[in-house]
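The data below hold one chain only, encoded as structure tokens and taken in the form predicted on its own.
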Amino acid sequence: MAVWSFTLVLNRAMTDADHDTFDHLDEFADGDVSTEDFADGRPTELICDPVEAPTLVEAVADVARRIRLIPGLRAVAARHDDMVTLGEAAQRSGRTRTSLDLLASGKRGPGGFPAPEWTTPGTSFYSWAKITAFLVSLGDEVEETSLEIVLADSLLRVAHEVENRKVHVTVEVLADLGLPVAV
């Protein structure tokens, strides 16, 4: 099973009450999933790292459901974050980390792998776009933004409006829209 780093937004701010309620959640117990909020009220982010999942947007879909476990709780955005680890970046290459490592330390390739940004005791992030436009040099098909990330974070939104407006989508809706469905 892969493991996947991603941000999910979600509908509003949690309140102290959801606060407690996700600390003491058994869902949430394994630390793959924490939160993040904002002085302004912006509405929290959880950071998600590592979800283990065969898919990204099943990770996604993982974590949303969870947090829905909170009333009134919903995710209803997703994204990549620019900055990553060597391994996420793998992940998100599908090179591997080996090779990233190789890569980076000079000892494959033409040289001139992107500098971390930043370094902390035992972990370097780098800026995935660089990294990208690195690979794209050495003739590498790699999107700068993951198809899969894009698809979730479109699901989750329009999940949101449909919820939010109060419309009811029947599958044979769904069906007929393209959307593949298990009945």
Given for the second form:
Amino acid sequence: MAVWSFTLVLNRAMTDADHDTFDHLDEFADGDVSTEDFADGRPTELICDPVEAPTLVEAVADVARRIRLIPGLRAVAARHDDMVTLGEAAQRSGRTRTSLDLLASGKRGPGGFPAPEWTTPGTSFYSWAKITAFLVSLGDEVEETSLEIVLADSLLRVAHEVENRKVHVTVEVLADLGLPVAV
Amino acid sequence: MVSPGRHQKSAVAAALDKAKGAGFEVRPDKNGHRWGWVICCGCHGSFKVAGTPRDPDTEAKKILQFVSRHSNC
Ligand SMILES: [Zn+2]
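Could the form predicted in complex with its partner chain be given as well, to go with the form predicted on its own?
What follows is the whole complex; the chain from before opens it.
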């Protein structure tokens, strides 16, 4: 099955009690969901990688479901991190890893592949925004922000709003709105 | 032999060494699936490190991504 990497923003900062619950839930035993907390009290972010699912939207939904097991926590937004390995860039761009390796090393293409933003022996991280700009200059049709992550983000925001306002939305309503749901 | 303060997965232990070398605090703090934390000394943001990641290479990558995101703090 495909694996996905993405970041989810929670509705609030996780407390020590939230972390304790998280650390004991079997649903998080695999380590595919990590947490990043901020000292300024901003909501905690979930660094999700590698989440197995057929599609990115399903991977986001899976983590959104799991985080709801901790009372009061909700995922309310989704995005891609700009700092990527060439492997992640390959998945986002639709090119093969080999193709990006050749472009990055200058063995193929015009040269000028963006330099890594941060390197440590064995690992290099690139800016996805810069890679996108480079690939577009080669004629690739690639978006800096993928439609799938925008869709996942929109769905999380809708679910959060519906829950906040305690609106009852039936499957029939979703179908009337044009969503391809099974009624 | 694995020393008590060291992560049992070598790829993760190596990433934690790199984080330490880059000036980050690495704090073992075992609890359930949790191994401990990597803490940015600039902004005090913290990243939770898993104790038994199914994919240690990706866990190592996430630690290094955290370090790179906080390299200018
Ligand atoms: Zn920082």
